[in-house]
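Encoded as structure tokens, the following chain is the form predicted on its own, with no partner shown.
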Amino acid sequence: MIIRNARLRGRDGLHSIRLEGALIAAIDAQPTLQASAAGELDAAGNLVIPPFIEPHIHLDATLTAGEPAWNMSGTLFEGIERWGERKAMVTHEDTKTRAKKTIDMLVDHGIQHVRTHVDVTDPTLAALKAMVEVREETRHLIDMQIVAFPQEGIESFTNGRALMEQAVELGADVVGGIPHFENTRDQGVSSIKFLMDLAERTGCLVDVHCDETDDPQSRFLEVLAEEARVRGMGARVTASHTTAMGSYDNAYCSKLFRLLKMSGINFISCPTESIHLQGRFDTYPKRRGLTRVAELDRAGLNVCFAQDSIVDPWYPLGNGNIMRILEAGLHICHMLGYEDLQRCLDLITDNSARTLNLGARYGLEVGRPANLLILSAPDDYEMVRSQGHALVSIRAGEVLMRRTPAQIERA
């Protein structure tokens, strides 16, 4: 397969990309536009990039909003309560059916790499067992990482530690946590030390729901970052949400950022979900309830965007379109400056790949997997401005999805 007339991020001019089997065989500069032959793909001067990435989603909970009841307060904690009710109704096939429907949505929007959190505060680990099967059954569509996520705590939930260890034995790739939801601060700190020990012992990555609250006294991020620094695990560790950082005072944040840079950990922000769930206890002024995305980026720390939820007890909307999250996040995080817009796709591509530790499995380089997208715009700015889409998704050298743009006829 050959793709003609492609623009590549960070490279001037047009290029042709030749795919052989499941790998990128050549990337050649073109002096001018070229006519595409039969069987070739014409990017028509638009961007060709590696696939979009969804680094934080809960596939085991998608498409459950309102079952058996809606989250009426819109708070994180009522969402956890509603999920507790829905969890009692979960079956093996129910989990698999909903997850696969959601994966189809993600694939339709050019996503080929997914990290999903799966609730393991269930003595039967039913959802985890189902998602391990889904991971295998959808390998032709996506690469999936599964996080053993203790929704109701590690130390605060009966046999929480044993369930986490069993989840890794059953096939979880990533060790999760939720220290701010443990019953006490001491339990929160203990949970971090336990999960870091488990990850270090088993070679797993780490992705912790960390300080997902407006409480400025929730400061487990410093504990996670220090554990990562001391163990030399920073590149393998991710702090998701960290929304309490939006409520920290600047003096504390100044000290915290020194540690964060030394630790080298990654960050994921879920802007649409956080602005929906947080700030619920405020009147006015009302906080946005997000972490300091722009500040993390300016400090040279790796940060990316994610969807988090699609039609579940925490968030009633969503359709799998990560570009929707990018546009909203740029607005919410005050990142509509010229330089931000010129490189904004980093937040849903390269930065996410670094978070997932994809390494040489990702990127437009000769010898890497022939997984890529043809977009509907020539650059990052125009992609966001025009609310663009992935027009073609290619996986292992084969076309996975094609989109025909809507046509408008003027009278």
Contents of the next structure:
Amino acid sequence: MIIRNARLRGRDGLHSIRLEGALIAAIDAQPTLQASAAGELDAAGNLVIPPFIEPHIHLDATLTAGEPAWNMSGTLFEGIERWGERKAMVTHEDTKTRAKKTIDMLVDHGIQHVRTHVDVTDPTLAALKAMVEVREETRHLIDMQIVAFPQEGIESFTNGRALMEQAVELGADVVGGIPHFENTRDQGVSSIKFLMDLAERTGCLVDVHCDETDDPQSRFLEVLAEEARVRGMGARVTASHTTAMGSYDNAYCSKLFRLLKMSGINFISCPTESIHLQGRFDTYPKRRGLTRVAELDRAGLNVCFAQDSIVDPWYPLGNGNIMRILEAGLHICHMLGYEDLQRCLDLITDNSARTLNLGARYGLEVGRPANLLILSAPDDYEMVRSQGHALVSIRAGEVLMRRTPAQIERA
Ligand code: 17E
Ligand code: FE2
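Structure of the form predicted together with 5-methylcytosine (17E), given the form predicted on its own:
Next comes the full complex, this chain leading.
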């Protein structure tokens, strides 16, 4: 297969891309626009990029909002309570059906890599077992990493440690955590030591829901970063949310950032989720409840955006479109400056790939997998301004999804 008239991020001019089987075989500069032959794809001067990535979502909880009750306060804590009620009704087939529906929504928006948290604070591990099957059954659509996520705590939940270990044995790829939700600060700290030991012993990656609160005293990020630094695991470790950082004072942050840089850990922000769930205990002035995305980025740390939820007890909206998250995040994080707009797709592509440790399994380079998107715009700025879409998604050299843009007729 050949894709003509492609614009590539970070390279001037037009290119044609030749795919052979499941790999990218050649990328050649084109002097001018070329007519495409039958069977070839015409990017028409628009961007061709590697697939979008969803680095943080909860596919076991998706499409359950209102079952049996809605989150009326809009807080994280009521979300956890409402999910606890729904969790009691979870079955193997119910989990698989909802997860697959949601994966279809992601695929329709050009996503081909996903990291999903799966709640393992359930003595039956029903959702985890279901998601291990879904990971296999959807391989033709998406590459999935499963996080063993202890929603109700590792230390504070009965048999929490054993459930985490069983989840890894059953096939989880990533070890999770939720230190800010443990009953005590000490348990938060010991949960991080436990989960880092588990990851180090088993070779798993790490992705911790860390300090997802407006409480400026929630300081588990420093514990996670120090554990990662000492063990030399930084590149394999991710701190998700870290919304308390939006409430830390600058004096503490200036010390913290030194450690973060030494640790080399990755960050995920879920801007639509956090603007909705955080700030709920404020009147006015009301905090935004996001981590310091622009500041992390400026400091050379790796940060990316994620959806977190689609129609679940924590967030009632969502449709799988990660461009919507990017647009919201750029607004909320004061990142609509010219330079940020020039490279904003990094936040849902290359930065996310680094977080997921995808390495040579990702990227537009000869010899890498023939997984790529044709977008509806020629550059990052225009893609976000025009609320553009992935028009074609190619996976293993075959067209997986095609989107026809809306037609408008005027008198
Ligand atoms: N669970 C949690 O602890 N935090 C979230 N944002 C979601 C689930 C969606
Ligand atoms: Fe989450």
